[in-house]
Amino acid sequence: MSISRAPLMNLVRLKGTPILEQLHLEERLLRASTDNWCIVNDGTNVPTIVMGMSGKPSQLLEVGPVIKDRIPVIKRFTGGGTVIVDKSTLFVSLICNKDDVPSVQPYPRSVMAWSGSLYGEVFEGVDGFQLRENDYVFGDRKFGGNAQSIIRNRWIHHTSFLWDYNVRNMAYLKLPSKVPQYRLERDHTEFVCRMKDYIERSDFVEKTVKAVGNQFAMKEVNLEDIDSYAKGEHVKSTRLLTMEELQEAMASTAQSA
């Protein structure tokens, strides 16, 4: 009788990491690699703003702030809400071939409720963890954001977790006219929390490696060897909002007013 081997789960570390090389990376691993892959990064080094792909500045952002205080303002590949991430935000991304997790569907629901069992584990015995419509939280207060792609055989799902936040940097961010039903029209810092009331921080980094370790065969790459898995051209979509977007944005919502 053959026994049935995990499928292989690349796991690379990284500290400190600029968000835009770390989305650059992952979008490069999904469209480029055949492989699965788990990216783990403590910290991004300068505050920045990132939006979904779809996301409009004049609509999402306090642009006039935005442009004055020259906070980067990223779009990504993937879709999702706007988040400003800093030193003190982790990241974790989850690329998977579809066949190799043959229990989730290509569809985000299914995505999110797979992703949701796995955090369970990591946050097994703290009270108050659950995924929440699109979000996870402790009780009802959000502490990790979550976007989705999903492309042929093939899906990442990444999320930054708010290990700790600065309130100033939060009225860089607008209200969304879409929020998730829970958030009862709470401002930013009434509907988040931080996640370094509830965990340590190298005991959520290595429980989530080990969570992913148990549906997978971990083996861990160095960034510089990632050449030898990511071959030939691919889409690329993550980009730097230009100033003069954000100003055009700025001036699209003065007239608006």
Second form
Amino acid sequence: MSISRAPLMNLVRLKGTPILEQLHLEERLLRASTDNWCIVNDGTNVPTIVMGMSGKPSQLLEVGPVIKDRIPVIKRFTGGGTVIVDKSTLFVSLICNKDDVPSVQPYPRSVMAWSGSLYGEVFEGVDGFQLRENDYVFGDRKFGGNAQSIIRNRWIHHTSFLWDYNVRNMAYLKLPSKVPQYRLERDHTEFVCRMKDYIERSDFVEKTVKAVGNQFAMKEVNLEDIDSYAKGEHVKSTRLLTMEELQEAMASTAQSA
Amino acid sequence: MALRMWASSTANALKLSSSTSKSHLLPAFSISRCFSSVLEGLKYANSHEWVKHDGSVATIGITDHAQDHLGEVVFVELPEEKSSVSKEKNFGAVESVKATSEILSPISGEVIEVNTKLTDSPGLINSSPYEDGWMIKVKPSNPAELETLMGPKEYTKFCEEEDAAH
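Now that you have shown the form predicted alone, what about the form predicted in complex with its partner chain?
What follows is the whole complex; the chain from before opens it.
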């Protein structure tokens, strides 16, 4: 009789790693590694705006204040919307071989549903948690934003969790043209909530690792050892927008006003 | 299965098509939106792209099965004209439902035309995956690669088995 073993998942714990570095690492591990990865980053170093692959700064950002206050703007390799992250944000990223999660089809809604079920374990006992459309919410308030990238035999699902937020930072973001139906016409502060009001930070991290560990055999890997797991060249599409690009975005906003 | 066979023969007898195009492509079956449509006359990759080979030009897009599973496409990234594509290698991406999904080329060749309508109307991939939602046209560098692709019946079975496995 054969005993099936849970597939291996490498766990990388980061603290305060710059979000650009985290995203570069994720893109590298997705494209150049064949292992499964869980990356947890406890905060990033400076407030940073992160847009999805198709994001246009002129449509999504108040570009003038962004330039004036020198807020870095990143375009990431996954889809989804725009967030502003900082030292209080918690990041959890899951990179999987599709064959190691056979119940999940490598398509957005299937991966999203699987993630909702996983975090349902994390937030068991916390009132009102659900995956609503493509967001994690308590009730009707969003606290976790998701994005994915799906390649031939692998996918990444990563989340930024809004532990706390600075209302002033929210002001750098415009109301996007595409919003989930449940948002109705609420502005940022009416639409989001602070995760810290619902769960302890260390509790969340350990429960997440435990929930992932219910499906995978976990192995901690240090960042310094990543090179041995991800070799060779790969497409690098995550990048910091240049000042010229932001200024062009501001000019095009002014022209269409 | 019997229902689909009936639908297929009925569709063929009635010469039903999923569009008003002049391409003379017939659905292998298309009874309702519960089933993704698979067209005769095309070749299919197991990564859910289709190829229509017409003389020295091959048109490539993603299948109805793929667009249905991806959800509403909101952005498409395509290569430049005169660039090269390689069999089973990534040539572009679509964004849908928070995800970027790469598109693999079923064959190798040179890109001779790109569907620029997809820039402003990415939803054509959902509404018309085999017609207006075409992505690139390629001059094949190795036409023998087309023989390695699936025909409509084989691809239909492949999709059924893939969906049943999950």
